[in-house]
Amino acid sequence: MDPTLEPLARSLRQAPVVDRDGYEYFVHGVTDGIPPIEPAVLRAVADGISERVDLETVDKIVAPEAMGIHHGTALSVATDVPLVVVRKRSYGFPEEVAVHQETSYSEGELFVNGVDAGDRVLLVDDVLSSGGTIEAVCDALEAVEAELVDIVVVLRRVDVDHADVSRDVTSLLDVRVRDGQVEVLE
């Protein structure tokens, strides 16, 4: 495992699993914002994404509510990219793009806003689980005609179905829920 990653590798062996729904959901500062994050785990997360994107490519970094807002704002404190958030609700701007978001657990509408034709964007969220946010998000920088330099998560669920995803995305760490406990893959 890449050492910038052992404090949220750490964190995660301690977190607690629940139900909903039939869906074993972990908790967990990175992707629910509780128990709190600790700075080492945020800036583990601006590390790793820094080490695996070449963000001298990049123009604005953007992440969708609420999860993915945390570590697009370490990211972009660390590196000076401008950041994006993609919101829940509609602001009503003229150039706003609104997307519907279906999860494994939730769905609603999302709208960005600040994406222009031309920006090369990082897209940056917390989990990868069925996809629908990640690809909802796509649509929508697509639908301004800005290019997509890559797609990040901080975690990505090997144990749950990524049907939905059509497009590629980079994992900092891939993990899974066994027996109740999570499981960071090496």
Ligand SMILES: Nc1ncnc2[nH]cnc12
Second form
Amino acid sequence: MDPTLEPLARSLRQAPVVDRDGYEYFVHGVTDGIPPIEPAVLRAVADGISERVDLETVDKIVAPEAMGIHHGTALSVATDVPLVVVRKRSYGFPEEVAVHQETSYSEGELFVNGVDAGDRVLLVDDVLSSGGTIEAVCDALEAVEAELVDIVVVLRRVDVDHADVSRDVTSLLDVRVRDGQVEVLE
Ligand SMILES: O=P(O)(O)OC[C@H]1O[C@H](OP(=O)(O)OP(=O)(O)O)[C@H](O)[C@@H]1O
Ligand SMILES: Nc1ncnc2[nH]cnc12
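Moving from the form predicted on its own, what structure would you give for the form predicted in complex with the named molecule?
Every component of the complex follows; first up is the chain already shown.
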């Protein structure tokens, strides 16, 4: 494992796991903003993404609300690449693209504004579970004719079926929940 990600891995192993209608949901600063996320972990995530993607080739970082925002922000501050937040609220702008989002435990609408045709985009999110969120945002980016440079998530759940994810997704760490605890794969 990337040694800079060791503190993140250690804290993940301590994360409480709660039941959301049968879905084992872990609660961690990366995915929930609670317990508090250490600045060193935020930096390690931003550094980890920067090491895996050539940010020189990216015009905009796109992050879905809510839990993509702190990672997108840390990366934007570190790289000077502008950040676009995909919102769960419509603004009614003529160029707005709405897509349906289905996660492992919820569904709703997502609204993309602020991405233009030809923009080279890096999509960043906290966690890939079913992949419904990533797929929905990618569909919206395709609709506005943005160029998707890469998709990076901090965590990929390998214990949830994401067979329907049609794009390559890079993760900093792969995790699963076993016996009520988060396991980090080496
Ligand atoms: O791979 P998936 O099954 O789509 O799950 C991953 C998504 O679920 C969570 O978002 P959620 O919409 O729950 O909202 P939040 O970020 O506001 O907590 C998380 O932040 C990801 O965006
Ligand atoms: N906080 C979380 N824990 C586990 N799986 C998730 N999928 C989306 N958010 C998650």
